[in-house]
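Consider the single chain below, provided in structure tokens and representing the form predicted alone.
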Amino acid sequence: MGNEITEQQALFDLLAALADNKYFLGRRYAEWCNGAPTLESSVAAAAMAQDELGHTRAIYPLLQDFPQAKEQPAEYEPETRTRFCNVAFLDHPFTGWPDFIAANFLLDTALSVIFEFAQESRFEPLRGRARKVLQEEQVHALHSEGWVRRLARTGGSVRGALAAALERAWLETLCWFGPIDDPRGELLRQGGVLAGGPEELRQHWLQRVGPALLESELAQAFLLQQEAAGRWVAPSALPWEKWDAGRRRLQQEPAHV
């Protein structure tokens, strides 16, 4: 019984995951300020990196008011933190522009879904930040969807590289909202922190990314389908046995020696 999750712990874990994912997303975007395929996309990468790091600076301070942070204050500053809660595919630099677009399209959108569901949150600091974050994220969403369609239309190896990058990020992002019976997600919903539970968040994310994947004929790789009622289904078996609920990430396979 001592391991039961409290609403406070669930909120702390959510904020840490939001801050860490935005921190690493900002760093990865920044690495492409001089390497994007066009001058326009380089400028966009720089602007989006600045936005993500700005969001990070707005979220990390919220952790300081929790007892967990008071016990280990250095762990809740991005410069001194050693145990991050970012998704595994942000652990390493992007291998190419398609990785940038996949993270921009899938993960950036998933993070925005959390803020959309926090616009009426009972946790005022998150509610207050949600509106500004979402205002800036509109440009990120337009950028990612435009590039997904553009790379898919190009065909050949370019389209293949995009499909491979999306596949690398797909399962972990699909899992990111937690299992349907996740106690953390239910506590956040019941406590009014978020306006929905894990499955509602995941369904909203699928509604955001599904149309572009379907229209680009990329949805088949993920068995993604739209049902008659407008609901999206992605019937792939999700690897919950690898899921680290506290850090919202998939545990990686040990390296072979």
Given for the second form:
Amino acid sequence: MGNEITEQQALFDLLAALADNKYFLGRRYAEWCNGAPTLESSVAAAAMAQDELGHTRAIYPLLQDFPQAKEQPAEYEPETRTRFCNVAFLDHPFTGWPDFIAANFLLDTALSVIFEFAQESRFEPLRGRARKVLQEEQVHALHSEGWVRRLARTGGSVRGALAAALERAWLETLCWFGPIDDPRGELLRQGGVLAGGPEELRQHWLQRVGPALLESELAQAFLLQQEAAGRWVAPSALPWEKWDAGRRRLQQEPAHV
Amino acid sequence: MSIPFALARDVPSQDENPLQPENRQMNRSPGSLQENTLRPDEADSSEALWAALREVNDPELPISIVDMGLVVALERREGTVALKLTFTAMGCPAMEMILDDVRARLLQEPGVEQVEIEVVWDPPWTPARLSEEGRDTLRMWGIGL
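After the form predicted alone, can we look at the form predicted together with the partner chain?
In what comes next, the whole complex appears, and the chain from above leads the way.
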């Protein structure tokens, strides 16, 4: 499989995964616009949904310049796409507010890591959107980390529900950057699309989410530790046998709306 | 345009606003639309275009898109006006409305037959792009800066 992948295909897959994950993240956020635990968070959910859908609006059109989209024109509009490349845990509505926070904290941050590594990208359309996306994502990060700490502090069943939600999203988000020897990731790094390979991206993401998990004593479930040298280790056995590399998701069955 | 939320979360930068007519000479980065590509006899026309754009308001507040700092670059090539526009937020719900208003207003200018608009996100919009008049308007409407 790996030998047949081109940089162009890797870039198309990356853009499709970014667009589809942001599209479904926006939809899932929107479902909580009037259901969050506080009025302020309902407003924040609406604002973040608007941001995510705005990001998709800026990314989907990029797909139409690729031959893959020319073969199937319907595949670059979210309304007509049939082959979504979103993580499996966005396939269905969140089961509760802790799921919202887990996706907000883990996945939204993972998507931002891509834009952080694309700020000097040789692919201008991604570089030209990266700073604006990151500007808007600052608030998402503050919101999610604040809520992780708040729910963890609450204790009891609330803390338990948060831990369960984080666990549901953890492995797939950890996998999301690809295997360490992922040919797609390597092509994107070599081609200057992203400023790092899969493991560097994953380390950066762990650096972003790790401290709040450690300080809230939520990291033990993921075996997450920080070594003396600062490197993060999360030695879970990753289920690569279920990994769909082209669509960056852990389940093979089609995603659906 | 999501202004209150966008303003609340924006990190102020020291960027000068290159869109104001008095600052347009700053807009000289490679690849950007530049006023100095205008022929001398087009200079008056450029002033008229900026004046026309000042009549296009944000649909949610009585502030022009020029004072809001949304016009990144402007150039006229004979019957074609080319603009680069940005927005306060990528999810701005008024985006299409503003684009339509800009096209419609510029097409009213003598000799303008075509309007080409490119939406750009770099540099990202920050409150530093507001004109003084724009700041006053937003303050009057209770939006803190």
